[in-house]
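Only one chain comes next, encoded as structure tokens, the form predicted alone.
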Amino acid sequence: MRALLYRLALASLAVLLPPLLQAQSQDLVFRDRFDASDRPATRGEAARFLTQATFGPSDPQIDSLAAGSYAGWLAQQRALPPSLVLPYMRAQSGTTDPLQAIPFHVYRQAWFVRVLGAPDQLRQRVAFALSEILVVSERGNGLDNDGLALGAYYDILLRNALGNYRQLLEEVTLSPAMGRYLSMYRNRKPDPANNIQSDENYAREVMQLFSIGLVKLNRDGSPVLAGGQAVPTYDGDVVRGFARVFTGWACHCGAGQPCPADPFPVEPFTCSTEHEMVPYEAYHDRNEKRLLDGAVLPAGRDARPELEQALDLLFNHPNVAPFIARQLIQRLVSSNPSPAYIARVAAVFDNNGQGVRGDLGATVQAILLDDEARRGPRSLPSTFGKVREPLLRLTALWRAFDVEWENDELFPDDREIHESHNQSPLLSPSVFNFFSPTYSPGGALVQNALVAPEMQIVTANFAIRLANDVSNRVFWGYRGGPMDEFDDRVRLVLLDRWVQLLQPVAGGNEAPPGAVDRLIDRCADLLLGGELTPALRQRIRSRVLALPPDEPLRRVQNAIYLIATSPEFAVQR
């Protein structure tokens, strides 16, 4: 797949790049065979790790993951209590009101405080993939600017992300921010006297999207096929009995406020963003309802033991396992990955081993440490990987180069960063999030059955303004640079440690020997897992060695960038 998607990468970033010669395989360093309680064998297998498990490596990381093994790594992750962001929100906005209104750019500054700097990494990278499954925007119904309820959203997927996926499905459906945007939110029974029927949105998406797909799936993600043909997982009927199961439910209203008795008509009162959604059965439809596979629920049953019967069945569908298992491949380690290994993956969701189904952690651990995933660059060289998405191109530089800076409050550049990377987080243009699991650009990746999400929001001006963007948080954004005098709220990246690296030596005018072979080596581990072509390595080292010896910050730059800009970069092997 490397070589496809370099062809894409370099299509796209043609007017910022030099030709690249055609990436060539490189094997790592594997042993005989994959085992979780083995150290990394070297410093880029660390990063490599890192990179699907963290929002990037950093060399305190590495050192600590190669002190220890990947196992124990993990399991010193899944302790961490969650580093959430509402409460930081609170505290920038100086206000311990539960109802108060915080803008939503306060909530994407808190999201970058802890996706940088949290120690709870795994935490946080897995949330940042539910929030891409599970999806919730800004942009959607009533959600404009509500930072309350976006940052009480994204702290459901933190304090759920190595949870249970049921407990997750619920809260997720309860949520009021979720409530607004697919409009379960106050949805009422079928009333035929008043043209009223119940919403469907929610009662469509959460089995399209967030459970059991289209299609039924056999235990390695393979559509179930009769007659040559895949099999629907529910029909119109379907949806309409869910959406029937989703009515009667409201905002719960702030601590010390007087409730009202009937919400629906009008809302009269502030909604708790924190609180979930609370039933009105006034309003719940009790008719019998037909679900899926003929799944019926009674008559006569209220609001929350029926939603939780709904979920249940929705949850213990067997495609859940398979659907959602290849979707968190995908955003951590491989838009492809083989029926083998969903299967493996499907398995531990199913069953991590002590009887429980749904288990995100044991899920994700299994996800992280398959053979595929730890191996995948040398038994698949030609299916395995990803491109990176924007937002974590962006994170890797940063922590990768000690990202400091001095104040909180978020920068103007990066309240408008969505603008420069296509991507910001909750801010998908649509429930379907910024790109499809399925989408393929065309050309040869489609010719051999492949697909590459992340190419969805790839265009010719976006490579333009992310290779500047890159540019200037190398050349401008750094410890004692430009950026770092116009104002304190700049994230810099601090690249002293390595420009130490080609100080001439004493009384000379020379790097000392084997310096910038170093300085390539160290960025390569950092930011490609030590993956680095012959190509791009003597470009980087051309360019170095035509500065002058005594501009080592200059050297340091340059080779950062022309990294940090290639198609070896944006591609995650």
The other form holds:
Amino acid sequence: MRALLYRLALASLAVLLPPLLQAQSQDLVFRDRFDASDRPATRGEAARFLTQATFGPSDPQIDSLAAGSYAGWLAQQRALPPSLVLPYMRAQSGTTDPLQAIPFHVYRQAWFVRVLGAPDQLRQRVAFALSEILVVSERGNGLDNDGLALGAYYDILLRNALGNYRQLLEEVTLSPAMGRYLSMYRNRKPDPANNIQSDENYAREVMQLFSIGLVKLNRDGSPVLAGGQAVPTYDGDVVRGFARVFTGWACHCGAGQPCPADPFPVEPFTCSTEHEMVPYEAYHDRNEKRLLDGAVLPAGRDARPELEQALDLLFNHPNVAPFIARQLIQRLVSSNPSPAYIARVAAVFDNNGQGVRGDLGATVQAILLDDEARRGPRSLPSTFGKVREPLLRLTALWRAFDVEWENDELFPDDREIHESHNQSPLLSPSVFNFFSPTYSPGGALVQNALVAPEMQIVTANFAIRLANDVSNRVFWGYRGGPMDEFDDRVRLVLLDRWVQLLQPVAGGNEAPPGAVDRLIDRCADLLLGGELTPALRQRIRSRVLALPPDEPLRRVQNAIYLIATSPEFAVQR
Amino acid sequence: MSPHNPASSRRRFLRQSLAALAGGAGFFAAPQSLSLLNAAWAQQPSCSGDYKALVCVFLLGGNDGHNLVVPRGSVEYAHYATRRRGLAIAQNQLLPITPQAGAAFPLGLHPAVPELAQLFETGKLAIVGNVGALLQPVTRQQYDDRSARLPPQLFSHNDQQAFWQSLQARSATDTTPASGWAGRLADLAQPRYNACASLAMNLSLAGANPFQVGRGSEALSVDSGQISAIETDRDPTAAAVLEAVYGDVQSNLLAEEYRRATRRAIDDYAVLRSALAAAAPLATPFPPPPGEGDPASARFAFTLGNQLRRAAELISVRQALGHRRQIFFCSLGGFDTHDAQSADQPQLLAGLSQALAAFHRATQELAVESQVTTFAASEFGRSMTSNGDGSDHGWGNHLFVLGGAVAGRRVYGAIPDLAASSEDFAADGNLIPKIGVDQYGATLARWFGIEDAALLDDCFPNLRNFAQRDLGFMSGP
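Since we've got the form predicted alone here, give me the form predicted in complex with the partner chain too.
So here's everything in the complex, that chain up top.
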């Protein structure tokens, strides 16, 4: 049903669109007054912005952005309500029972439905970025095939993606999925008589990965140095202090639900994996705790007020702004942001202009509107950008070519998307994400002190598989192609309007004059932000012109294939 | 294999070695390279000769070695059980082993690893007790009063994986490229042993890792599945054009790195495909894909076994690849058992044991049992104390080495004293390692063929801080 609506919406937009030829002449006007102003100067510029802010540009989206301004688009996006996944998953599974398990593949299906079609693209993109910072994974403690817990977790990210980081941190901390994943669920106060300590897992990772990191940072993200050495943010005693803070939490039991009165001695998870965890004071440590930088929590406190205070300490630590700013920039815009760029974004995280700390919407806006984000390809041509994440390559290709499908369920190949892409939402191999923000593949990059985190999963075998995946999508998975009618779950790209562009005029044998170059330009706008090297253009041009003019479909497929598999497309700039 | 030409091979040797030793920064950037180079050149390169392989099996998350190698004698077991409330393995469940040397008290292995116990008893496997990340020996007092010089971020997974694999304690301002000890080892061994090879000595079955990054060399990631080629079956010419696109140098450094790496993959995989296509299939069975209702151990055995099966295949085609030396990196994740350890760790260990046993049989089938040495690695050990139903991040750990060349059925290093009065544990409860990873690695590297002390010090930058440079597990008593 949704898919049908989606297609209808696309079709109605297409009627209103100017033909490609008209758009081309508009670009010439835009180009004369190019600057990094408040609106895109070209279709390529618009596409570049949308590549950073969404799951990939499409012509309707470019038109919509070009009709307004970046700030207007952002304001509109920030006002959109979240398109959540769990309600969709429940509807798909035909269940209303809050305890009813939902298989994990339904979450993956929901993720694809949302990122390909949901209007709140900015929120969806930021939530996905956050899922790679505040990591939980189905490959982890007790979350095997638990679509309910993981879907509920992803909705926390969606709801708070443009909200406040403090609220996000608390909802994440108390989510059953994270409770399970990093074993805060059923973590108990120490039992010295039996030589048992509190579990340090969440205490360690919430500091190292979700808030402050291992070493003290300057505002620009560089490490604070003392005698040439980095300064640790915490030590083992602080970890043990936080470990005792995070004691006494287990699952919520709703009215009429058949849960045990005391879930601590019980396995497995018998109550809601959707509702936030609740305190069981008998298991909470009430001793004094020494936390960050000498802060002391007095003895005798209940679990929740103590947790609130501990999260406040983390949230208000000066590291959070540069630590989170850098990673969000890396996920959305560029792997190697300049220190000044990090500092500018961190300043907005620290204060959104109205005295509010941790405003993610304002932080994301600062990331996307920053001069470095908008002018990077020109101001830092050799280092700006990021290797596209494998999943984002696929969504960009699909969205650029107006993907549609009949049945929301995923075709088997797409259900096993990690096999071809080495990445799948909420399926990281560990809490350290699919790749490290500091990973560098070596060679020229490391000699220039550059990182390329995504290269950690785009290894030799996957670089080849990703290219072959594009071949499958373009040469097989298009409307009217061999996969159409074969299975209604296949996502299909629409190539007809592109084929029309190359169709020989009535009575002739050749494509209209200039049509091949327009095809390449249009594809380059969508996939490369309009930036195509002369060498690649020449290779595509020769290839397309070598194909018979009466095979316009094959010409279109070759042009798209060669762009979407090129090293130029592999790096988002 | 190309015919051996001394003059051209010396030129190639100089070019490759200087690039390797200087990290590609040029000859004058590394004047100390000359002495290393002379030492390496003294060992004549050759395209044919003996074969050896090292196989690293990295247990991601920090395997709990305290429950892999367990005291079995009544006094020591009682100490163990006291320290490990809720995590201790029942005494009568332990698999007894009978070390011929090195054990101060009776020991048993975890009940999930009968294959490893048998390999130990037949002399193919050695245990190395209490190994860990060290820059230099550390006493309990130094650790407790915080005066010890320690590797950075001892209890952090990613930092300790990086340290274990690189042995480099990098300062915050250090911008020189990091390298791993297998990468450095390959830089040194390449000209002497693999001068005729077209593929890297370092082969990863588990993706990118710091271990196999050299100063001038890099690892090749090899999938355990199909070795792919660029394919456009509906329009084959498109694939050929794409391969040409990957010959066009990019000016953006990220795009250029992507291009270069992919170009290399296309070329290297072509070599691999033709070599593997000509290979006889392995007869040794490896763990099959897990079926519905199988225990988790089946999945772990398959995950690791699949990597090791591909390693065995790459060993079988070593001559076609021109490889006299190979280093493999495999990994198995899930060992971060903060929670439900008593349920999860046995599954992990069972999968590990089954996969390793299959691989050992494959080396026998290929008649390289004594030329392939497999060694366990993990970023850290775990806390001796329980957190109720799991263990937390620790430091010292017990590892093992497997192969026909291993002086097995022995314990090297020491399994710690677990009495309440033990001096082996720091005041905060952490087990202080007695053996550094440098010593563990250097023992393997000497067997691999790097015997020169200066070269070993180059590969293992902390080795000079330890008196015992060879732990003896590759040479016997």
